[in-house]
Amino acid sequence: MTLSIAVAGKGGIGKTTLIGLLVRALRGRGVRPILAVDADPNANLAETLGVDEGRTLADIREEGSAPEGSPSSGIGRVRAVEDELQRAISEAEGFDLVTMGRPEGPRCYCAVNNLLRKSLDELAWNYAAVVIDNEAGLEHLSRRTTNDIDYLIAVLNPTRPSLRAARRIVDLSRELPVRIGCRAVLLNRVEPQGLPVEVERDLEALDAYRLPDVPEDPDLLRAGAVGRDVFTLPATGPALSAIDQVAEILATHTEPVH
C-alpha cells in the first residue's frame, strides 16, 4: 500500500528543504522506491535533492493540449501521455522525481489534465511512497497525484502571521475532493528556548495533529546558501534527526486521525 503525504506552507519557510530531509529520512529507514512530485509552481526540489529537473507535467500539457500535439482522442493520446510521463521522471537512487512545472496557460486544458492525473495516479501504485510538495494554495492536490492523502503537513515557522497562514492550508483541506487521513503541522527553525506563550497556545488550538518540531540548523542554512543538497548534509544534524522522528512516525502510522 502506497503511503501518501502532501506537504504546503507560505514560501520562505523551508518547506521544499524539509521535503528533501523527509525523502532521505523515509529511504534510510527503508521505504523504497519513493516518488517525489514537485507541485510548486516555484519549484526547486530536484536542486535540493540533487537531482535533474528533467521534463516538466506543463511541458506535457501544453504540447498534449495543442492542435499539433499528441492524437486528439482515444487510445494514441492516452499512450502518449504515459509515454511522455515516463521520461519525464528523473531517476535517483531509491526515488524518483516529477516536476508539475508552471501553472496553466490561456488553452483549454480539461482532457490532458484528465489524462495527466489518470497516468499519475497509476504510476503512484509503483511505489512504497509518494510525496508532493504543494505551494500554499493547494491547487495541484486538488488535481490529485492519489485519491487519497494519508498525511497533510503544513510547515511553518514559530510566529503567530506562520501559523495563521497553515490554519488556512488546513481549513482549505476539508474542501478538497480527496481523503485526508491526517491533517499534521511541522515547526521549523525552533530557536532553542523554545516557542512564544504566544504562539503555544495557538498551536494547541490548532484543529492538527504536531509532528516533532525542526530545531535551527546552521549546516542546513549553509548548505541552502550554497545550492548543496540534502544528502550532503551529516547524519546526525540537529535538522536531520528530528525530520527522522516524523519518517518514523509517517511510516508507522501511529498518529491520531485529524
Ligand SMILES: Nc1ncnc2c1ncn2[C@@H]1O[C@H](COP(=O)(O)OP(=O)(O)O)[C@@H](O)[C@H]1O
Second form
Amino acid sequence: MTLSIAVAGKGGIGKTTLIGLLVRALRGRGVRPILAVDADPNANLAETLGVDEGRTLADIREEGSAPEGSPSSGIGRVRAVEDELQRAISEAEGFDLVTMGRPEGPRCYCAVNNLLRKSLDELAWNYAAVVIDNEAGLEHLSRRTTNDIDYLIAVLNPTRPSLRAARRIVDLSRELPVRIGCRAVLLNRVEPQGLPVEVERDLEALDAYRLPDVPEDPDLLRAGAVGRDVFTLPATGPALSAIDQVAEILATHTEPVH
Ligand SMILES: Nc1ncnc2c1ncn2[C@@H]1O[C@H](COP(=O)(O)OP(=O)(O)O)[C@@H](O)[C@H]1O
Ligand SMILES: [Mg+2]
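Can you switch from the form predicted alone and show the form predicted together with the ligand instead?
All chains and molecules follow, beginning with the one already shown.
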C-alpha cells in the first residue's frame, strides 16, 4: 500500500522545508522509494531536496503534450502522455520528484491535463510513499478523482492568521472529492518557551490530530537563507529530530482517525 501524505498551508509557513525533512526521515526509516510532488505554484521543493526541477507538468500541458508525430487520440495518446510524465521525473537516491508548475489557466488543454492527472495517480502506486506539497487552496487535491489521502497535514505557526488559515484548510478538506484518512495539524517554528494558552485552546478547537511540534531551528534558517538542501543538515538537529517522530507516526499509522 502506498502511504499518501498531503501537506498544505500559507506561503512561508515551512511546508516545503518540512516535506524535505519528511522525505529524508521516511527514507531513513526504509520507506522507499518516495514520490515527492510539488503542487505549489510557488514551487521550490526541487531546491529543498537538492535535485533538478526538470520539466514541469505545466510545460507538458502548455505544449499540448504529444511530441511531433505522435497520435492525437486513443491509446497512443495515453502512452505519449505517460512517456512525457516519465521524462518529467527527477530521480534521486530513494526518492523521485515531479513538479506540477503553473496552475491551469484559461489556455488549459483539458484532455492532456486529465491524462496527466490520471497517469500521475497511477504512477503513485509504484512508490512506498507519496508526499504532496500543496498551496493553501488545495487546488491540486480538489481535481483528483482516484487516490485516497492517508494524511492531510495543515502546517501552521503559532499565530492567529496562521491558525485561521489552518482552520480553512481543515474545513476545505472536508469538501474534497477524495477520502482523507486523518486530518492533522503540525505546528512549525515553536519557540522553547512553548505556546500561549490561547493558541493551545484554538488548536484543540480545530478538531484535527496534532502531530509533534517542530521547533525553531537555526540550521534550517541558515540553510533556507543560502539555498542549501535538507540533506546537508546535521542528523541530530532539533527540527529533523521532531520530524523523525512525525515520520514514525505516519509510517506506522499510530494516530486516531480524524
Ligand atoms: N522550523 C524552522 N526553523 C527555522 N527556519 C524555518 C523552519 N521552518 C521553515 N523555516 C524557514 O522558513 C522559510 C520558508 O520556508 P518554506 O518551507 O519555503 O515555506 P513554504 O513552503 O510554506 O512557503 C525557509 O527559509 C525555511 O528555511
Ligand atoms: Mg514552498
